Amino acid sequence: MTAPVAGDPGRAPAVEAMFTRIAPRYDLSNRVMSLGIDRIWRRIAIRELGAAADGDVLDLCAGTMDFSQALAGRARSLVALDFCQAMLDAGARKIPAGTVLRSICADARSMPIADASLDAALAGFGIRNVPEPERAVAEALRVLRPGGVLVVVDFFRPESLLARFLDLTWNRTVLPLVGGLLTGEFGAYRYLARSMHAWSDRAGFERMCREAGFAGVTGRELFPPVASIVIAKKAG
């Protein structure tokens, strides 16, 4: 199967098809490749939400709903939005019965969600796969209530020497090999590695959030510094 081309503005259909193919083994490959560290990163992201984590929360570019699973039983309600139905279907099995969750298969650039209806939005390792990510950021601002917060954890284009070294040794070498072996989709994981270089560094994404209208935008590297976090707040 042909993998999408990183940075191609028309890549959305190919990316959706790619995630449909890898959905059944996506969680397994993530846990193996990250050695479970991605769960720590997600806990940090949820902590940054503060009291907003107890409200109405959007799991943006939800994939297999790791954030929704982590917030089940805490958030008042959850919306899990992703453009790949197969990923949402794989994630739905992880959500406890009784959780107030609305699953939406839709484009992050045009979300079928009412204005100012949510307290928080979380995006884990997904926005870089959205063509025109600035539109996804603007949509996140639109659906948040005044005072709401967007938290993004992702693999931004590496800047520091250590981040570039880890990118070269892990992201470009280990990730495509291990992900390919676990899923049989070597091209998909080569694309995911290349996608980190085809979009913004963290500073550029922070600027994107400010230009969309967010206030109080901050960011930092996580440990190990292959991933970073950005926190953007909507004015109250």
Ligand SMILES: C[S@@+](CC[C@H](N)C(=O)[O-])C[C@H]1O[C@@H](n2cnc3c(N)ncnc32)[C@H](O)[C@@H]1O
Contents of the next structure:
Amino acid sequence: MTAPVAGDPGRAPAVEAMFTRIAPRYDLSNRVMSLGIDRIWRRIAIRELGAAADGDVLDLCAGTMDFSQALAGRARSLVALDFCQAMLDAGARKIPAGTVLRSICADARSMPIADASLDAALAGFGIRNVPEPERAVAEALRVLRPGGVLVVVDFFRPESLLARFLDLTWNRTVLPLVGGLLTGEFGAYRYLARSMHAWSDRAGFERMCREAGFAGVTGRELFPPVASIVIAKKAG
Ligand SMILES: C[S@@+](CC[C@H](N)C(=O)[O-])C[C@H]1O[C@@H](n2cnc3c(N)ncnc32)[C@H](O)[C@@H]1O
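Based on the form predicted alone presented above, generate the structure block for the form predicted in complex with the ligand.
All chains and molecules follow, beginning with the one already shown.
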């Protein structure tokens, strides 16, 4: 099965096809490969939303909707957007009945969402896969209300010594092997490791957010320093 080529500007259809193939086993491989640590990273990301988590929240590149699931019962409404229907279908089963959730199958570069209609956007491990990520960032800014916040958790190009060591040992060795064994998609997990290198470091992504027009932009490494978080606020 052909995997997308990291950094290829035309990779979107191959990325969508890859997630369609791994959707049934995505959650299992996620928990195993992160040793459950992704749940801690997600809690930190939600905390960064502050009071905006009680409002109308976009789960951007939602995948199997882990963020939507965590916010169900708290957010006034949720919009889960992803261009892979199979991932959204796998996620929808996890959302409690009665949650106000709109599931949208669309590209993050062109979101069918009204201007200034949401309080917060959360993007977990997704924007890295979007060719022209600056378009997804501009779209996030457009759909947020003044004072709204975008929180991105992702694997940026590793920089610190410890991050580079973990990249060599964990990302490039353990992750493709374990992910491949769990899903049968070795190529997909090699792509995921390579995609961290083919896009931005965290500082570059923070700059991208500022250039898009976000006002307050901050970021930091999470622990262990495999993933990082960026928080970008829309001027009020
Ligand atoms: C690694 S998964 C992350 C899913 C989820 N956010 C999480 O935290 O587990 C990346 C998701 O981004 C989606 N994605 C990649 N490129 C996209 C694009 N251009 N537009 C919308 N979704 C995209 C994929 O379909 C996939 O579901």
